[in-house]
Amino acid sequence: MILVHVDHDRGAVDAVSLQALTLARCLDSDVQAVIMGGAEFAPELGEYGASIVHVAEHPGLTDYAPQATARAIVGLINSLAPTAVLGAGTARGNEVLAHVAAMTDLPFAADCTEITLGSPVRVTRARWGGNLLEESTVITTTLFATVFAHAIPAVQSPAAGAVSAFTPELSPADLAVVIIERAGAASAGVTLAEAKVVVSGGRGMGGPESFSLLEDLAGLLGGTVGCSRVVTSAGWRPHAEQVGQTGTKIAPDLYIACGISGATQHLAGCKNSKTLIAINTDPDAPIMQIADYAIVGDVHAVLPQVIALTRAATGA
């Protein structure tokens, strides 16, 4: 039986959580589910194939309780005996399976691609933000393991689905970390994650000034600004716009690179997008060999012109 441990947040289940049902699915027919409150969720994991939802039940969990859901597991696993337990490759899912591993004094394979159960134990794993893979085996009586994130899509699989709550025994030292505020959006408006279209700059752009050449594009076309580390350790933009391996990743119908290099860390943020335009003065930046549409050339001659043929055709 594999368990695997499913995050949800205010009334909605992790996609990432459903994608590690669906490789658990692959490797054994009995996958089982763990949830921290959130019974009505059970039909839901029954689609993608939990044929039982063990919900933990305690007053500590109402909201996000990273060492209390892992105190929760632990219980479950000195119960049930499962040969894994997958989560979501997520901040979350990832920070709930570490806590399982140092309890459990057992090894933690982070955002893995592919797993295969049997002695021994392999998976493949990603480095660098999924820019390098490490095939690994893993020496362990239970394997923790969590899945990366997108790397696989969420497929339907029906199974039961049946609710079996519990109560975990959690310790105060357990609910000493939780959520104790959560603070809203600072500015309304598309967010660099959920943007269809997103127009980015790098040190190319010279400075903070000529950003707005980039969020006059950005508008015209409904998108939003990224850019690249250079750009925000400089202070010209804020981390929140930082696309890569420590800022976000994202798969946007549309990218627009402007005076970016193209380093594998930038473009662990950006190599999924569907299409990729770059504007660079060098016709030998990484940056242009993976780009559908390259333009050899200097942002600011550029960028005027297709803004100015950009709102002609918007009429706007």
Ligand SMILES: Cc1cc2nc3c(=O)[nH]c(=O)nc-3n(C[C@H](O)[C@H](O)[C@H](O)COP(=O)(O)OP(=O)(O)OC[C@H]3O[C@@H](n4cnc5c(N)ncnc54)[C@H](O)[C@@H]3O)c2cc1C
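Can I get the form predicted on its own as well, since the one above is the form predicted together with the ligand?
This part shows the chain on its own.
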């Protein structure tokens, strides 16, 4: 049996957790999920192959609490004895599984793109943000691994999704790290991680005022705005919009990179885009080499034309 830790946040299941469920089904026909609260998500998890959804119910698990979550999972592992425990290859998913591994004194393989169970277990891991694939063997009695974001598309395969509630035994130390407050305005509209269209800007935009062009184009295409790390470092846009290894890894249908040279860290975040269009004055910029369509030119001259043509095509 494979146990999958499913993360959720503010009313939505993490998309990478659904990808982990999909990979789990490739390893074993018996796939079960564990989630902290969130019994209402059981039907959705059943659609992605979870025969049983183990719901941890505890007053300390009303929001993200990494060590407490790990302790709950360890308790479930002791009773279920799964062959493997998978999770999402996200900052939160990796943190939780790292705690689980530490508590059980077993190895942990993060950001896997392929897994072959056996003795030993063989995994392929994404390193350097996916720019390098590492093949490794893992000597362990129970595999703990996370699935690299967007390496495997989430595919439905309906199962029962039956709810099995349990109350984990948590100590005050387990609850030492919890979210007690969220500051800042809530995001509106489609989020960067789930957007089908992302229009991003880099240093080549020249300043924060030029991002109004990206907002106009993103609005016409039903997408959202992203940016490179240098833009957030300069304070032009918030970190929540950063695409890259230290930002958000995305897999939109269309990614338009405007004035972005394409540092390795940025490419790690957008390499899974289905179609990538790059606009840059430098024809030899790294991002131009991997783009499906490359436009050599100044974004301030090109974007107004693209916006005008898009308005005409959409009738907006």
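Here the rigid core means the biggest group of C-alpha atoms that line up within 1.5 Å when the two forms are laid on top of each other. Because the structure is predicted, anything quoted here is derived from the model rather than measured. Numbering follows the first chain given and starts at 1.
- With the core held fixed between these two forms, A234 has its Cα displaced by at least 2 Å.
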